[in-house]
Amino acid sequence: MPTAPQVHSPLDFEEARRIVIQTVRSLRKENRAESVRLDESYGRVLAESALADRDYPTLRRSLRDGFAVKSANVPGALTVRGEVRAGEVEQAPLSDGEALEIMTGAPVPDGADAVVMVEHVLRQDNKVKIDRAAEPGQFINTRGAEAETGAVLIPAGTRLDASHVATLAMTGNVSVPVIRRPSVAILATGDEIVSIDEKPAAHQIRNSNSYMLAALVRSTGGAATILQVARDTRNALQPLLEEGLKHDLLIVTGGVSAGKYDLVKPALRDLGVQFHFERVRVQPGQPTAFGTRDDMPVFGLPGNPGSTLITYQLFARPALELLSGQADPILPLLSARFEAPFRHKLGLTRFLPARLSPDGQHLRHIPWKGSSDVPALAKANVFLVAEHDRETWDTGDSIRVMLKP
């Protein structure tokens, strides 16, 4: 892999994200494909492109309920020869003056070159009267119109959704080749952290970060392993970092600032991690660090839950998506309008909890007490993205919002 660049001044989040994506893409990757049952493939990343096993459709099919006709015979009165339903075999060729009652999905007989919808037909006994012209090819899906044999239906690197599962079922894939889930180690640091099943003293907090990150990792397609909390000493930290570096990706929370007990970055350097950046011009999350050791990405995220959540979404998530085999990580940003005036300090891009109305039209900032305010995070469904060079927004002004993971 390329040598890590010299770490200079803080980066804008777009540039830091670009560095993550570019670096992780350049890492050497082994073939990590495995086969899973089709009903277990949702959310996994396809390892090999899915191809059409035959033409779709395999013969001409009707797109509407109605009557198959020769377009040259209408407008006019026609004799109904019979009917054909989906799942029945092809009929004998249609003759001049004939119409064939046909259902959606049924095969269109030779000789017919159009389908007239039943709503546009007046029927009496075995006769139909059609008062309008029909264009050749009207409401007919020709053979191979949807896909021809051998066509790529789903490219490798696609994260499978429900429509992809339907496509794989349509083409007879009982099992599916997918990328193995990357193993992600999660390491929380800090003397103040206790287990979630403990009653914390006034100066302590429960380990919410590790469980939040594990949920995020699993939703991104990784396999999460929560390590024991590392206390703020080199002797306690070092062996846990060594354990974390045995995985495909390591995420450490806390201990990445410049304080006396912020030991994570020096300890990682001693273990061979080269940092690509160590600060980003965002709030919360300025001291975010990203590095690599050999072909392994390593993230040092700030310890407050708000900082951890936002910096995971901005930086660790695209790295994990790439390791999972996904071709193009996308940051889910939308545009919304404020329902009340808003202002912030210039200088940093701020990601702040907000609530977007169900119709997606109205945005309300949720007041919070900083990135440790977990209850405010729980109330939000988006984060507004307050740009570093704009101070105020009036009611009705648009702003970018990031979907809450």
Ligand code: AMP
The other form holds:
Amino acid sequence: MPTAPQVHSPLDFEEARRIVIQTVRSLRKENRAESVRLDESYGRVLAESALADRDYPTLRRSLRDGFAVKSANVPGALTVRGEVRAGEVEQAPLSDGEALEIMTGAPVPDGADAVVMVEHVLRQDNKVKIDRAAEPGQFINTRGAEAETGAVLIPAGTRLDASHVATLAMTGNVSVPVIRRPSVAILATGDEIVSIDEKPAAHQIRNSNSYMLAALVRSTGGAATILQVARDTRNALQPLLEEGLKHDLLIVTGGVSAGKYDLVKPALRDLGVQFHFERVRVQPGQPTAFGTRDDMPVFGLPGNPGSTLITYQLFARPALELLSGQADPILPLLSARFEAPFRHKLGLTRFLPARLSPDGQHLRHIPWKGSSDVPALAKANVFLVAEHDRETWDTGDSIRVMLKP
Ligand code: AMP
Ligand code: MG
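Rather than the form predicted on its own that you just supplied, could I have the structure of the form predicted together with the ligand?
Now the complete complex, all chains and molecules, led by this one.
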């Protein structure tokens, strides 16, 4: 069991993220593989490295539409002996004074050592006039230039994107070995929370977190189980937490702040969970708690949906990425320029709803009423990342931006 000391002073989000990543990497976990059809492999994590099944390309291939020539024959006028189309196997070797019309992707005939682009020739009947010199090898991919047989094309532990799906298709993988989805328990807590099919009284709110988290977990490659909402008592919490601790990852929302009925952390401690941090210098999401019991990570995320979303993205996502076998969790941040001046209070790094322009360059802050403001979250397409040590930004100043999950 990792026995990091409890950290009471708030951490920067980068440091908290590092602790999550280090801790989860150190846990003993077995990655069980399963096989899925290629068309269902997108977003899954590859269990075994994918290798080149043959040389790519397997023949010398033309990179342009044009004429296959001997470079020593140009500049000059050549006789066009015929054509080679993609999908055809070439004929007799090229002789001096000859050219073969060739299409992109077609095999370059023996004897030819360059391709001249169709745009750079003058064609007259069966003659072609070429005014400029050709470098030997120009516009030809030699056999194995892209990859040689047996080369690792995609290392195990890669989350498969569309280019990986193309690579797997190219190498003839009808089915793909991927790592099983980790099982993630989601537990919402709070006396005021009712299920989404109930009509809430004025003092109650529907459980949006569990569904949002299930969507986030699914998008991270996990399989979510939504547990029944726990009331704010030790008796109600304990059996549900115990249930949650049977999965590969437990995410609890609500009940982690300093209120009298915030009982999640003491209840988790009673069940043997050790906390690695309990506060992060971010807003929303300051009271985020991360702990482990044996080899099982546990998150206590603050209950307001804005806090839950941001803290999932910053801290729980990398944990789940690692548990799902992904080798390297990354947090992609872009940069954009403010369309209008912006200011915030020093001290906390704030992740605030914002709207990025269609060209991806300009940013507008969306007014929001705090971390319970789900409608503002829904209007955003990104979060701006206002550093804790900078107060003001002018129009045109750039700022980091986190993509919305
Ligand atoms: P807590 O972190 O328990 O102090 O909760 C903070 C606020 O988050 C509460 O006042 C609720 O309004 C809201 N909240 C807590 N849990 C949920 C949930 N499952 N779905 C939507 N909002 C929630
Ligand atoms: Mg609560």
